[in-house]
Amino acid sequence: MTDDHVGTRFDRVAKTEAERDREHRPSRAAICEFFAERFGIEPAVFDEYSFWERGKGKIWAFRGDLDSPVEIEALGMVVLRADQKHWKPTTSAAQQFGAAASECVVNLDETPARRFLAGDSQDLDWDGDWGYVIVTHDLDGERIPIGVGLYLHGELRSQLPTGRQRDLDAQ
């Protein structure tokens, strides 16, 4: 097997680093550890999911399992970008698994939540870690994960993809 990534093929992520066929690929254990250490999401949350890589560092979660590799356009949802120094969870991951997060969670009141949904950056007085955070909003007594933000130097930057941003004040 070469070190080239095939953009149209999904390869199951190895369970452990020792089982990886390519040194730079993340393992299932590393992915679960990332979500546990950064967000307090217990690895058991992912028990029903298999992790797949398509392209370099784009990690997908699929509820179930298949023989690997798989030639298909999409498989589950993208949950993580692991092709950069700091791994970045996706909006889909935050919305699917963010309710299980206990750390690095920023809960916004209505007005700041609307600004976040619109894709705006905003000043935020928060004493948590810098880096990627899961942004939530309370709705009808339930904490709803909205997406991923980047918290740096007292500023919360919305990481919602442009196509998923909504300006609720304009509607």
The other form holds:
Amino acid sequence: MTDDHVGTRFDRVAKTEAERDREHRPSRAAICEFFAERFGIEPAVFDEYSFWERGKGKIWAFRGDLDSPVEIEALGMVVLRADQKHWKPTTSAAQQFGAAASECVVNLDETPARRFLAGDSQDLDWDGDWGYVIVTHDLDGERIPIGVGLYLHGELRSQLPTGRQRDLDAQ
Amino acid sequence: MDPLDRYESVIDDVPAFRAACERPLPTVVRVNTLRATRSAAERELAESDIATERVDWHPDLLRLPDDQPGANWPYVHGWLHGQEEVSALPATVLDPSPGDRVWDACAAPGSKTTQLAALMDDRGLLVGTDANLGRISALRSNAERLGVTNLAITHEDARTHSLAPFGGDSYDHALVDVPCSCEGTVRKNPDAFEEWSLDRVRSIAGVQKGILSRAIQATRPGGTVVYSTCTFAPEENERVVDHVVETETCRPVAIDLPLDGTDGLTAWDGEDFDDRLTRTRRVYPHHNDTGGFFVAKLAVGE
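Could the form predicted together with its partner chain be shown next, to go alongside the form predicted alone?
The next block holds the full complex; its first chain is the one shown before.
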């Protein structure tokens, strides 16, 4: 293959920056640090997971481990896009690990939660950092993550992909 | 012709069978125990004014008599997955444990794969294989929505499945829920018989034998393989199992099935099968008001 970043090849990310074989590739330490610094998710949450890159900057989390590289179609779930200046967690990552977040979490009441789920942007009076946030709501007595939002200029923009959006009021 | 005519000689109550095949199928969801308990799902569906009924033989299944799943919070959070009641059988029979190595040979779109993951508590290695990329996309999307992270997906013909990406070690268990002529889904798909022909049944049976053989070869001695179809055709059921009992190192074992059914056939169309084929199970639509199903459990030997 001329380009080992496309197709079906998964490479396990290196443990630390120093052990990387490619400069752009994030390390496990950097991924854990991102989730800890931005969202307060303890690195121990990922103890049973290995992180893999397929395609530049697309990070997958797999509960278990395999010999690297491995050529298959999918491995665990896509958790992070690390190919841009601001790393972006996926909806699946927010739903899977967001309950462990303590920072940059926006908890919405029922009506704004439904708007977020429908994919709408909405004004939000919140004094946290701009950037990606984990959006939650309360269900059955628990705080449950719905997905990722982008908070900028007093506005919360839903980042749910079209296929995960639902209009619960349309029934 | 009506393919169901072929089975009048082996079915206990033909009029009840015929009547059940004409009725639409109840909507059923499986509670995804990786994300929620049945009680929490019941409470939140009630909050959404969706009525539920428990299914007596399976603790995680709920019938929705008046609704379709999809547009409610429990579904959004991956607490629920729409799954026909009888299709929850093969993973229940395989019953893997957390930490096992398990292969789902025909995985997409993933109802049974994600059920296996839930039984494994998302721990151990779950390999899901499918030959169709479009269906793999559905499998990925279901697995991610349901919070399955121990799943590795391969795109290949299951008959030539390679263990190489997984270190070459064989599996503890394999689920072989093969593509079939789908006669048992006639309540869900009234056109299930449109493309039916005996030639097609025989041709698909060749593929089924190939996949089941590979699954037995890829499973360690002492492991188990569950074979299932949603069809009544003995050519795709007992005859396929009879073939691997002769050609591979395995034997059918008794299944303690939690819902009504009949023993597998030991003869069909002038051909006799191994006596132990009585240990396989047939579930007809009139037995439990479900779709039709066939399931066999095979112990893999040395």
